[in-house]
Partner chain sequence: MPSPMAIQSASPTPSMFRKKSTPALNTAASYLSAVSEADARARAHGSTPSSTPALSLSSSVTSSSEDTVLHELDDETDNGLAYPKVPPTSEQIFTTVHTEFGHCANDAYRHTSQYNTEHPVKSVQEQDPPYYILLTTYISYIVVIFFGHLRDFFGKRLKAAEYRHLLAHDGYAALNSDFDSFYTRRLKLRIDDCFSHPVTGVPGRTIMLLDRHSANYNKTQILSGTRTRGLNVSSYNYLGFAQSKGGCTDASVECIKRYGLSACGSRREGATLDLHVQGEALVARFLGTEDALISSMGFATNSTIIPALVSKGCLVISDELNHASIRFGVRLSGANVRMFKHNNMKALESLLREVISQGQPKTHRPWKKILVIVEGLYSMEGTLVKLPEILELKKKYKFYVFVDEAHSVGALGPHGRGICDYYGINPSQIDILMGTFTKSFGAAGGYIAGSKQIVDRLRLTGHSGAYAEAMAPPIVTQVIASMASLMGITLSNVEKSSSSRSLLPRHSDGPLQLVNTSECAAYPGTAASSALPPWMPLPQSMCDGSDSSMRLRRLAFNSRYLNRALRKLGFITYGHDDSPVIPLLLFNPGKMAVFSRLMRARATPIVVVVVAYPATPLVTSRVRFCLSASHTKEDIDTILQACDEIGDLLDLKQGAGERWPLHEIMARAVELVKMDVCP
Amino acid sequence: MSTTSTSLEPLFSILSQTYSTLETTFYKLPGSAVVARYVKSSHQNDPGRTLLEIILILFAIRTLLQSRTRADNSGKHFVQFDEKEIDDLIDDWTPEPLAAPLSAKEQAELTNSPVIVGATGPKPKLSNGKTVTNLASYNFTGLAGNERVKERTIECLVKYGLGSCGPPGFYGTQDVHMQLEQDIADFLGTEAAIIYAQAFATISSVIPAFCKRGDIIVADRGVNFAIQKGLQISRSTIRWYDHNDMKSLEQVLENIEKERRKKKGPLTRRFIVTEGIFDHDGVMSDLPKLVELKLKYKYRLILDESVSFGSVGRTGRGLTELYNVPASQVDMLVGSLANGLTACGGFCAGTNIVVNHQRINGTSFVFSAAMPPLLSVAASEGINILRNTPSILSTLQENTRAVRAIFDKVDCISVPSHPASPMIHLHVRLPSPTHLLPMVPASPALSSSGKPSNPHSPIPRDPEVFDGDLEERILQDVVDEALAQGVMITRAKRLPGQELVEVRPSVRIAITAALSKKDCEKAANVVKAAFIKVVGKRR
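This sequence as a structure, only the one chain, the form predicted on its own:
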């Protein structure tokens, strides 16, 4: 026995020395004392738990070391088919369609869309040979077909060719692009401006260029689809205020600040995002109040003037000119070159820092081909015409007032748009006791239940109730009837199921300065008669 013990002494000595070395090495590791204390306490209180933890650790190590991509090549878990059975299964398989088939309504809408032959303008010719009065196109200033603009673009086409063949940062920028940016900045009174090739992609690129995860955006519930996409891409924290309601906006701003102080959260970048004239209904923002609130609560203002630029103000400069607010008070002023200037693309005006940042971080600017140079020249010439011919906007405003005077007196029509907006939305009021009552919009900030809307949701507490399918059918009948009488109008187009808030169907009227007041009144009376006729059939 003593001989056996003597022979094992070297082994025990080696094991003891190894254990001592491992223990010394373990305690040199940061946090090792905490782990040792936890294991000792756990084993003392519940040895079984220690055993279970060891088993779990070994299982985890085995799982991590085991190959997850190892396939079972034996084939014992597969059902064997012969060639005939495989062919039969393939013949019987019906793949799921990429998209649902068009409904009868959608197919009819595509089929019946009018096609213009030749140049567009106040009185274009359709493919059926009929000449119509155009109240559908965004030709507010009447520059579509302007002879001076055409002359300049033809000269540019001869000199520069057609396309830019590259994004602005990759040899797509030409001197006429830089000139247009300078013209926009000078026209609005900002330090600089940047142009984009697509109007829709402008605001949806500007927002995520500045707003990132962790930033706070306070947005109007009625913003257009392009802004909605920009908000989603930014991944910022979104808070919503009721549509064009400044009391609701201030309430949301106050609550955000109270919440930050309560949680002792850090200061983050904060933005207010809204439109000048809302694309969904033609309502106009109170710009002086927006500027007051953004200064009071230390926010930056992103204002989308895609509709209002080139359509309101003495010379078409938009809300800043209409309300006599310096453009420098708007941090990012976004507009469309396709609406007021009848060119294409969009722009963002602001400080040099704002513009230069977009040249590096604006996705649409960086990755999309620059606009054709001839359209840049067309936009620059359009700005010159607006600057030197203020009578264009005077005519547009006079036509707008004349058309509104006709629509405001029709019982079966309700007009949510601002009186100064040349884009007029018409809702149908059906011949029922509730629909024929005067429409007095309640304050959205406080719903009928007396509680404010939830700022975390784009859905207001008491959303407007309407039968969308019924109203769309009625409005399409109105559009068809007006077209048959020689006036081209359109329903406001929406993306069902994709917009955050369902928008009430409407007929959208676009007033133009290219028509005389008499022509506008005549066309408005045709639309009025179409509404009365179509709605009258449902009495």
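Numbering follows the first chain given and starts at 1. For the two forms, the rigid core is made up of the largest set of C-alpha atoms that agree within 1.5 Å on superposition. Note that this is a predicted model, so its numbers are computed, not measured. Compared with the form predicted in complex with its partner chain:
- The Cα position of Ser516 differs by less than 2 Å between these two forms after fitting on the rigid core.
- For Leu56, a C-alpha deviation of 2 angstroms or more is recorded between these two forms after rigid-core alignment.
- For Asn525, the Cα coordinates differ by under 2 angstroms between these two forms after the core has been superposed.
Form predicted in complex with its partner chain structure, per the form predicted on its own context:
Here you get just the chain by itself.
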């Protein structure tokens, strides 16, 4: 007992010394005596008050810190100018134009893109008066123009009006929205679901709602633009694995785990973010393997099924149905109501906790008006139809197979997409030796060099080599040629300069169940002929 007190003696003396120096410096400050007296006397009268006052002061400081308008002129890089100099600098400054003028190519893209007159569908009419076969629009299930959907939405329109006129938190939640959320959850077999007003704005809000600074996200190198934006907003630590390569994913997960054990850092939230069918190339994820890995390494899985929901699986439930994986194994299942159900908007399905969290933290859910009621009704009815009509999806699959059979046999076309994907990307394969590596390496993960890619960078170790401009020109010619022959297709439109990795140009075909197999084959043959003709001319 006495030994401990003696050993602590020096510590006590240091403490009392610091205290007394602090006290003397405090009393040296002007006005400090008044403060001290005030605190003492108020403490004497009412000790509770001291606590209250301290808390109040803390609040006041916090409120002051909240105003973000303070000029940042204390930094070490600040240069002092006088007013005259500032005026001169202002006069000298010439800003760049807000938007650069369009190049001829860009102008052409805008003026030449087809405009549909009247309803879209499998055979729309264009502004030039021609009726074409439509392999461009997302109408997988053929619900566009469905009479039952129209009837139901008109009923809704004359009862609810059109707009919801408010965000969901402020009287924008209509009973039909709740119904749709329930329908989605039931359809997929999750506890709950939440709907967003636009598909593209869904996942870029879902990701930052859960992933914060310091959290770890492991993402596929080939994720779509909306996910890229979500990752950017989240400010989490991001590690990349090779596109759709489960070995690479496992390696990245393993390395992170090792690193964590070494550092003994706190447990952070960890997520795997990937797509069901990739928007960029139509490749399909191996869901069972993903689930296995996420359970093994204790990650949460955010799966974007924007393309696969309503397009694969026996009744269109997406990848979970195709692979027979319970949807509850996917922590956040994000999908689009626009692609598969030809309505508008997106959703995120998951547990009640996941969904309710987004009702407060999903930025584009909270700060945007709720979806117009009639679009929810359209989506609900779409689900209803899919559920009761499995023939829709079987027709779609048959059409997809028929079209794939045609494209797979053409020399100048390479198809990266999964055979079951009704969204088919077509790359041009040029035979000339000046364009090396026309083929996509089957698995770029452990390619020639044998070393894995750097997980800190979205760029793979051996990026695909292609001549983007040339391929784009060729593909545009193909699109124009096909249109001239009565088939509307489209190049996959990208945002050059804004994507994390430049994507190889492709023609994106969207198969629909609304066309007969014969029509699909006919259209595919037109596209094939267009490819052969355009590539042939270049020889």
